[in-house]
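Take a look at this single chain, the form predicted on its own, given in structure tokens.
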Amino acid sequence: MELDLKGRVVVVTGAARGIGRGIVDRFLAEGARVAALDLSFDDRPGEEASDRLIEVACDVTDAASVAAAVEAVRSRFGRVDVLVNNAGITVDAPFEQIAPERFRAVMDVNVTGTFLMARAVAPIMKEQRSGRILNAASFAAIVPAYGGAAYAASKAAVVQLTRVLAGELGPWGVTVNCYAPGMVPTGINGFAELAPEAQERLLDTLTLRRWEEPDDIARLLVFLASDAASYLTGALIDVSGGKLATQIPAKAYEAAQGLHPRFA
């Protein structure tokens, strides 16, 4: 089976680096055209790194900001086929401890970038009656973790929105999913830079013990906007190499290895 997503249009928001980027260099590398936004590219709207490579400055958070790069996208390339709602931030501290101010960060964010891109997309998809929107939840949506009470009521509420989102976009053709990565170290987590004992006991937790790398999740983006996914909408994706699968994942490589487990 071939994915071909040569010649259609793809939005990445928070492209500029990390899992973003990632997913940018996976659909240029499928034949796609791409429209790379983030807040970043403000001294450089709209540069180009390619005929098929935009980059194009956007807050996710403002509506104006938002329009504006969505018509530079239709400008350039004509139409829109793929929304993918990457952009998003985290705190990572107990909910007594987290400013009011801060909360509200990570849901405009988190919850209503994601809203304002799918509504400015929305009525191009509508037009062309085609059209992927992909929106990046969270294992957090799934187990929640100590620290992550505004992370993770965030990409819960993704995961309500991507399905109300298909519901109403249904009778377009239009399909809206989300999917779940686990632990990709970027900059935000410091995955990478932990203690090696810190290291190990989160490597514990994954059924495929090692960290996920940002084209994991952008090979199963390229699914997912592909025809092959055509009759998939509504749907949380887990693609978090099957954390917590079962309860102590670590206990099968010890007996894979003929050790005794330090785990009951």
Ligand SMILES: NC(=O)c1ccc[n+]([C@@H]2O[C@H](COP(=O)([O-])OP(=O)(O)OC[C@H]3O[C@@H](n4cnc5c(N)ncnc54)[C@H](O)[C@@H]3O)[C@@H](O)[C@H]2O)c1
Second form
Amino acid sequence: MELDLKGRVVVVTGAARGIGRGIVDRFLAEGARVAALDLSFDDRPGEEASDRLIEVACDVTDAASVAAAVEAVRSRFGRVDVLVNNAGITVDAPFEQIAPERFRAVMDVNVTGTFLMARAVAPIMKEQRSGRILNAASFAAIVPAYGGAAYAASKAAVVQLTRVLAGELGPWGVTVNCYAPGMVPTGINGFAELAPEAQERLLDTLTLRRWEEPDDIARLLVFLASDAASYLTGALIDVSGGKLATQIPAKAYEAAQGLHPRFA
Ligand SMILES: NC(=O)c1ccc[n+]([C@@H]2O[C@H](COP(=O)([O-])OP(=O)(O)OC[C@H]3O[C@@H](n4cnc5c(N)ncnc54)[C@H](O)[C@@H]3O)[C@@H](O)[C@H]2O)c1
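Can you now output the form predicted in complex with the named molecule? The one shown was the form predicted on its own.
Time for the whole complex; same chain goes first.
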């Protein structure tokens, strides 16, 4: 089975850093043409080195900015085969401490941004009678965490939005799926800066006990964008390394090392 993406046009939002950058790099490596969208690329001067890559300033919460960015992609590459709605923000605080404007901002980027981007590429994909929309949900959409009132609610909304869009775009051969990463140390969570004990506590929630890499997600997205995934739509795919797949994943590691009192 070949996952041939050569020449496909892939739009990735929130692509200046973190997981988004990893997604851009993976799709470029697979031969795709990539439009990287983000608020700005100021901290990455001169990175746009490939004739298969454009970097476009875009605020996904602003309909005019989104329309201009999608038009820039169309005029450069002529089509849009894949949209990855990766841009996202969070606020990590008990719900009574979340300022209303911060709650709205999280909803605006994560939910409205996904809606606006999908709305902007839909006419192009319908005209092509093909397309793939891939939305970043989160494990928080499956099991929320303390402090995640805005974030978990927004990601659960992304899952339901995905299903609605899948239903509405099915007649045009456009598929829409979302995915749930677990724990990738990036600027959004600061995991890499936590004290070692705090990091261990988080790693203890994982069946595959290591931090997730952006490329763990990007390789799933390559599959979802390929012809191999043509019968898959409206799905939420857990790519969290089995976060809480069992109640206490660390037990298996203790047992495997002969450290568990009952299974040594
Ligand atoms: N890191 C994780 O562990 C994790 C887990 C589950 C889900 N996710 C999701 O993956 C996605 C990427 O997260 P990340 O960890 O790379 O975060 P990140 O903070 O490193 O990157 C997010 C990017 O989105 C951009 N962005 C923010 N607001 C924007 C806007 N209005 N318009 C355009 N771009 C905007 C930022 O500038 C940034 O480059 C997010 O949707 C996040 O919720 C991340």
